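Have a look below at one chain only, the form predicted on its own, in structure tokens format.
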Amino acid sequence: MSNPPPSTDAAWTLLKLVRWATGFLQKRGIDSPRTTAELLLAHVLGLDRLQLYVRHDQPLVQAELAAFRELIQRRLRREPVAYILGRKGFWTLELQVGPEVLIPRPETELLVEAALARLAQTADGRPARVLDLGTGSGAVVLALACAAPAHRYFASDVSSDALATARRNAQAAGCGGRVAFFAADWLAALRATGAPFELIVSNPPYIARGALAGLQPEIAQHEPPLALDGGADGLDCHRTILRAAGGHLAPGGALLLEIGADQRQPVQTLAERAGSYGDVRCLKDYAGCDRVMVLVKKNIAAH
């Protein structure tokens, strides 16, 4: 059963279609070929991925079949599950997400994980201002604003059409009221006499412009290059964040950074020259990589 399964719907069942087109994936070099088979044929009957096994025997009709087929050729043309099923799911979120904007990744769940850390030691419990830069889907500020409803949220992206799919999102959440989302090329919209957050977070851009081209075809050629080149040396965004996210955090505040694994070093430095913050260190991620930087603003102004 190498090729494609034929447009008669006689002799396909779901079980028989999942495992033809697990062995078709596989042989094409897909990745996860069996969920992505099972993800795939469940998205176009409109079942979970149980029901496919509870019905296994259940034929499949001429229009399923056709809309199978195309589905899979979607994926062999590499684009990623998550556009094709057009969504994703991040923290205890299911999440609309488009080629406008990044797929969430499961290790940026840390910067989530840290940022709740940090919100749960605000002084005397008083709500905290929290801002997400970059926001994209709005994975990581509505994980925010659902796990802490008592604090104040801000989301920012220089992508219009990112801050539409992000505030969808948080209407599907149900807390499009808790988060206020406004268009920035990172913090160059806040006033420098506006009120200070007690929290800045952001998973910017971090890969060098020169190794795009070498990522998987699902990254380089499908995922938004606005929300992954970082440019020469995958640093540009964290220099513009790090020089200015001081100016808008209160004394003790945190600025939380996900990085790439080998960028820790590079990223304290710049820290340093930026002179803003006190305790800087890094958390690593389950796989043991340097993930989040996390960098408290000092309580006496830097001379």
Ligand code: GLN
Second form
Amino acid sequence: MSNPPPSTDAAWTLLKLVRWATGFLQKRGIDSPRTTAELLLAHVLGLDRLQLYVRHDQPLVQAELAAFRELIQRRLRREPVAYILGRKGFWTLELQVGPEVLIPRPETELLVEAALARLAQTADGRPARVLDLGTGSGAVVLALACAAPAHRYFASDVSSDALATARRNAQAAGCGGRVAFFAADWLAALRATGAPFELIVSNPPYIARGALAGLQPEIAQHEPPLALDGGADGLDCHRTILRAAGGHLAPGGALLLEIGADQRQPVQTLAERAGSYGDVRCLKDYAGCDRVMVLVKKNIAAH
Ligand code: GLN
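Could I have the structure of this protein in the form predicted in complex with glutamine, to go alongside the form predicted on its own above?
Every component of the complex follows; first up is the chain already shown.
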């Protein structure tokens, strides 16, 4: 670190250090510098953020200062705070995350809300079968399994490292027993004759390959390309899922897909081409952007 502090003398109290780090991060153009400083220092000390202020006068020992300096350095290299802390809040859950999984985004909670609304609507007293494709950290399927525990959940990912993280998160969330995780490339591993699903959800990669490098360094240099790269036009995964999902949906079942803010039209066209979906709608997130497509399986009789 080029600037002097934190030096190792005992003059560094928690509050002084938070103030110094806030200014330092701000000068280096890091987002939310105060929150970042607090989160990183609390992490080093094994405290929560509030306790930093309760103990604001506490001096730091040399090892703590060194550990904090290391975390600040990682953040300056644009590593996301969630990866540094190894965790991210999503819905009601605290999820473990590492570079093998996409960091769950707040807008993806809309996918959870839409899925819960759908489950409440279709529930006729029997447990529904719900499939999450490309589960990553398990964020979506675990939020659903915790909020609507009566149903049966399945979740796949092509990455075995992601699946290991999702399984750990399932154990920690206490709903591990309700979710069957399996390795698969979208729907390729499912038998055509297998039991159908009332609900299929997915937040697939949807960034156009050519746009990846231009994303903020936190994403472009640290998050897994496998979870972001949607091929030349960003829609490769949507294409694959839309083509295959109809054959695995129960009558009246729905596919819920997260999309990029400019992908409503092309996804609608892909859905029409797939021919399996009747009612197709798009939900906006809290920023007002198109975010979740709801595609209800077409009634066979209507063919
Ligand atoms: N929403 C993420 C982003 O904008 C992308 C997630 C995805 O590709 N599924 O960085």
